[in-house]
Each structure stands twice: as structure tokens, then as C-alpha cells.
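We begin with a single chain expressed as C-alpha cells, specifically the form predicted on its own.
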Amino acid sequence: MWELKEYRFAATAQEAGALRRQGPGKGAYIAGGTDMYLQPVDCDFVVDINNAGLSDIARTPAGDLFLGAATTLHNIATNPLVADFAEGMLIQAASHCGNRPVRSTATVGGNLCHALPSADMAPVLLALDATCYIADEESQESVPLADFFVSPRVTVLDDRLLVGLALPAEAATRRCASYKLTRSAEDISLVQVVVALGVENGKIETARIALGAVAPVPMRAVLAEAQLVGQSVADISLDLVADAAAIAAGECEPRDDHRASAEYRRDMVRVLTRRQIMKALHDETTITKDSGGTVA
């Protein structure tokens, strides 16, 4: 049972962090409250950040993607200004998130702060480089994405507020994709693969492997994308493709549990980083096979 003494409203996120920090006891944050309600959060009070103006989304004159940390996943999946970011990425990861009720009342703040390793927007915002916005009532800080997560339910919040994220313009045009392995439409990933690829002049000039649900958190395979950096997409091979697949396996630390063994979902990371690099490649049929073999 979930018992609050108090449940707070703030107007802005200053304000947010002011009533959180007041006391008396243990507060803690509210949006959507999705996951809270599931596994309700160890404190005396809440502070509603619904109202706080955190649920914008905005693109630069540069061409920047600005993301509220209030905004809900039904928003991301529905906005014109979302539709032609990253080959529409972000929009198939938040369609794909729960059922039509909780997307319409989850957040992507809240997806990224409960930290669960099986977070369904994390891997895509971590293959497009976003930056993490965190507040307090005086000051302000950005920190990447990538080093967000501390563990599993912790980030470097601590008390503070995650006010939004920002995705820069140069991922916008990346060729991407992405898969999440799940039991069921509605349940939690078995395995999510993200992979984002920014080419220019027919070369890989960056690459990104994001993992979900296969270690204590979201994740990149860093050497995995190591294998795919300066590589021309005329001359990628399938046996390319399967070394870094298999790199990518074996950077990943899943654990057994009652939805998957570790060993299926490692093998599931290299199969299907396999097929969402040769996806965003495009054209299958011109990477050469130099094997003369096929690549499960």
C-alpha cells in the first residue's frame, strides 16, 4: 500500500525542486506515475510536475529536437515535429511502449528516471546522442545520456529534476533501426537493439548500438560500433556485419530470469544487431558476400 502524507503541485521546475527539497520527510517526483503505481516509491510526499511547463516539444532553427521531460509517449508518437526525426525512430519506440492508456499518461522523463534496464525509449535515445537537462531551484546542468544511468532504479538525479532531453540535429538524418524482442505487444522488452548510422559520401562516419534489457542498464556496444566507424557501406561485408554482431553479444551482460535465460538473450543481441545494421544499411543486396555463406 502506497500512503502519502502530501501530494504537492508545482508550477515550474524551480518551484519542483524547492518543494521537494522543504520537507518535511521523503519527496519525490510525479508525471505520468505509471511506474510508481506499480512499484509505488519509498517517500512521504510527491511533488506533481504535470503543470511545472516540462511537456514542450520544440525543434531548433538548427534543427535540434527538444523534448520535455513531462511529455508524454503518446505526444512523442503523434507530433509532426517528431515524424521525420532519425527516419521516425523515436516515433515507432514510443508507439511501441505499453498500450494506448499508459502511453497516454507515461512520460519519457519517467521512462528514463526509474532507470529499469528494459526502459523502451532509452536505447533510442541513446543511439541519438541526447542530452540529459537536470535542475534544482538554482542552477542547471546537461549530462549525456550515456551517463545517465548509475545502476538499475538509480541515476546521478539524486534529488534533482530531469526538466527535458535534447537530440542534436546531425542524428536526424542517421539511418536507423530498431527492434524490441517482447513476449507479448504489451509486455517488457526480452531484448530491444537500436542502431543509428551517419553516413556521408558512401562512408560510415558514425555509428551506434544501443542495447536495452540485456545488462543492469540501457547501454551502447561501443566496440561493436568501432567495427562499423570509416567502413565504406559499398564494401561492408556480411562477415563485417557478423564480427560486430558478435562483438555487440559479447559486450552485453544479461541475467536469467522468468522471461528469458541469459544465453537466449545474448544470442538474440547478435542475431538481431545482424539484422538492424544490414536494415539501416538499406540496400541488403550490396553488401558483398564475401563468405559465400549466410549469416544467422
Given for the second form:
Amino acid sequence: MWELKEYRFAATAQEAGALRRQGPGKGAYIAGGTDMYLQPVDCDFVVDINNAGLSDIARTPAGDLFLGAATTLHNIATNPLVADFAEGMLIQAASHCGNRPVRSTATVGGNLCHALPSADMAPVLLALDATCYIADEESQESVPLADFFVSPRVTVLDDRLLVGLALPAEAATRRCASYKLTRSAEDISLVQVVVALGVENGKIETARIALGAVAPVPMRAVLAEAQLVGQSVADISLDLVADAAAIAAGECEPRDDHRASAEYRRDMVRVLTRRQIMKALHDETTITKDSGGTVA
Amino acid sequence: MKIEMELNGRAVTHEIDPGANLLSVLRGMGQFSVKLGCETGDCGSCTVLLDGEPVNSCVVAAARTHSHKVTTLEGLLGDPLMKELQQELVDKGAVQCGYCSPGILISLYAHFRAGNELTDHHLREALTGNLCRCTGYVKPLEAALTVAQNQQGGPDEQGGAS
Ligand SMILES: Cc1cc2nc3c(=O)[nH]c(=O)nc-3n(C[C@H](O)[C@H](O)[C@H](O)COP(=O)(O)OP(=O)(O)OC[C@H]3O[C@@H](n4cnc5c(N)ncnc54)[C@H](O)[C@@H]3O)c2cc1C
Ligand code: FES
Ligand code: FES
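For comparison with the form predicted on its own, provide the form predicted in complex with its partner chain.
Full assembly next; the chain just shown is listed first.
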């Protein structure tokens, strides 16, 4: 059993921070608890943020998508505002986390704050340039998600609260493709690859390649991304795509564990990145006759 | 600490340990349909409804049910939809040892009640959180599809049509 001295409820984000810092002893936030009940955190009390007004999903007039930190993965997976954004990529990510009952309580904030290399919401949010809103009683700070993760299980938060995430309107029209490689449908990722390409006038203007479970923290393969920027969608070459994928494989830092070897993970980054780039470009490029399955 | 929840439609007050999971508290309250299997959120034998949503009670804090509604199989025994689901599980031979059955019933009940689509695909999705070591899933799924047919008023349009 998890030995807790106290369970506190926060009605607002401000109150959550105050309750956590007020002591006595060590406190932690709790949202869905689906990570915390598997690996109880060493603390004296927890502050529940499920009713602190952090569960909204909204689209601003400018078109940015806002996700409250305590939004459940089930709500993300079934929300029409989310379905309209970036070809439904967030829905795909959320609906592949765990199983149906876990998604009823598991939150997007918990997924990111737990900060595992395999956190399944991280790659898609990285690929769509998410910004994290972080608060304590005095100040609000916004941090790009790319700067949020420090090391496994460590973020820039300290005792501050993640309030929510904003995705820029510009990311809503990116062409996307993603793949979660697992041993079984419900297992955590061996490798996750998300590709999001901003295309204007037939050219790739922005490229994002985000990888999960292949480095100490979820990461972007920025050198591989650079390879794609400026390319014409219609006549990008298969060799160039393969090169970009190989660069991504060079950028990741996988390790061996009981699920897979580092070598296998790295090779899967190469294969899956190539396939996701092809898939993301599918409608317009002339080289998609190979749907990704045959050319190594 | 003391919590007040609505359990199966009745307001109840209960003394709990602040760190207790909902599974242990519900069993302590005599809700023995809530089974302890893995205690890691994987098997679904502890599935209950929290404000109408299926959850794995082993990975839910009991404390957070304060001021919320919890429903276990015990609370649904008189419900016509639940009766139909139970009967169909029995008729299709989808119950062997029965350990997974309460969880399967709660998951299906939640899926039907939420007005979700009742295709083969969606019913499989509804059962992703329930492991059954005896029947092998085909029979529970057949039972669910039969109830779906009855609900939709005819044997047509099964298996992915809607
Ligand atoms: C059966 C099962 C299957 C799973 N499958 C997957 C999977 O496929 N992919 C995957 O990525 N994960 C998976 N998980 C892990 C987990 O469900 C997710 O990571 C989930 O999103 C965590 O969210 P939570 O709200 O439950 O977090 P909690 O357990 O409530 O919190 C996790 C951590 O984050 C902190 N925290 C939570 N919210 C905030 C906040 N707003 N600000 C600051 N700190 C905060 C908490 O203090 C804690 O340290 C699975 C879990 C289970 C039980
Ligand atoms: S006992 Fe809760 S999911 Fe297995
Ligand atoms: S009937 Fe035995 S586990 Fe399902």
C-alpha cells in the first residue's frame, strides 16, 4: 500500500501550488494516478489537480489548440477539436496509450511530467511545437516542450505545476504520419516516430521528426529535419528521404533493455522514419509508389 | 481521512487511508465483484465506473472519489441492459472461471450506455482493458455483438457496417 499521510484537493491551479508548498513534509501533484499507483512517489502528501480547472480543450480564435494538463487521454482521443488538428495525430497518439479504462483517468500532463523516454504523448507534441505553460503562485512561464525534459523522470518543473499545452495554429495544417512500434498492442513503445511537415507552395517549409523511447528523453532529430527543409514535395528523391532517415538513426541514443536491443531500436528509427516521411508526403509526391515497405 | 461518495446511487461515508486505491476500499465495503488481479492496470478485473467512465480501480486513488459517483456490478444487477449482457455471456459460453466477467460486463455496459458505435471494431476497442485467460475473447465478443444486434433491432448491419 502507498503510505500517504494526506490527500489534498485543489480547486484552482494557484491553490494546487500553495497546497503543495505549504507542507509539512514533501508533497507531489496527482492527476490520474496511473503512473503514481504503479510507482508510488516518495512523499508525505499529494495534491489532486483533477478538479482544478485544468481539463479544458479549446481552440483560440487565432487557431491555436490548447490542452489543459489534466485533460484525460480519453477526452483527447474523442474530441472533435483535436480531430481537426494536424490530421488527427494527437488522437492517434492518445488512443494508442494503454487501454480504454486507463485512458479514462490518465492525463496528458501526467504523461509528460512523469517524463519517461517512452512517454507516448511526447513525440507528437514535440512534432507539433507544443509550448508548456508552467505556473507557481507568483509567476507564469512558458517553455517549449523541446526544453521541458531534462533526463529520465526529470523535467524543468521542480515543484511547479504544468498548467497546459498550446499548439500553434500553424501546426494544424502539417502533413503528418506516426508509428508506435510495440511488442503487443498495449505495451509501451519500443520506438515511436512522428513526422510533421509544413508544406507551402509545393515546398517543405518546416520539418519535424520526433522520436520516443530511443534516447534518455523524447527528442527531435534536428539534423534529419534540416535535410528535408526546402525540398520540393513533388520531386523529392527517395535517396534524400533515406538519407534523412539514416541521419535520424545517427542522432538517437537508444539503449538495451529487456524489450529490445539498442541496435534494433536504432535500425527501426531508420526504417520507420523513412516510411513516415513517405506517408506524410503521400498525396503529392511522385515517389510514393513504394509505400515504404520494400526499399530498405 | 473520511470520504463521501455516491456508491451505486446511495450516498456513503467511509474512512480510508489517504493512499489507498479504490479497489481495496470497494472490496472493504463489500463490493466483491471488484476483483484483484494484476494491481497494475493491465487486466481489468477491477473495472468499475467513475462518473460513468470505466476505470481500473487498482490505479485510481480512493480519495478522489470524494463527491463523485462510483458504480460497481452490484449496483447494476437490476439494470435491463446489464441483465441482457450477463445472459448473453452465459449463453455464448463466455464465462469459464468467471474471474474476468465483472470487469468485462462493466466495460461493455459503459460502452453501450455511452452511445458508442457497436461494430466489431468498436466492441474490441471497448474490451482492450480486459484480459481473459479462459475463453480467448471470441466468445465475449460474440456475446457483445449479439446484444448489439438486439439493441439495433435486427440481425443485419453487423461487423463494421455502422
Ligand atoms: C496499464 C497501463 C498502461 C499504460 N500504457 C501506457 C502507454 O502505452 N504509453 C504511455 O505513455 N504511458 C502508458 N501508461 C502510463 C500512464 O498511464 C501515462 O503516463 C499517463 O498519461 C499518466 O498520467 P496520470 O494523470 O495518470 O499521471 P499521474 O500518475 O497522476 O502523475 C504522473 C507524474 O506526473 C506528475 N504530474 C501529473 N500532473 C502534473 C501536472 N499538471 N504538473 C506537474 N506534475 C504533474 C505527478 O506528480 C507524477 O509524478 C500506462 C499505465 C498503465 C497503468
Ligand atoms: S487488478 Fe486492476 S487492472 Fe488488474
Ligand atoms: S473466464 Fe476465466 S479469466 Fe475469463
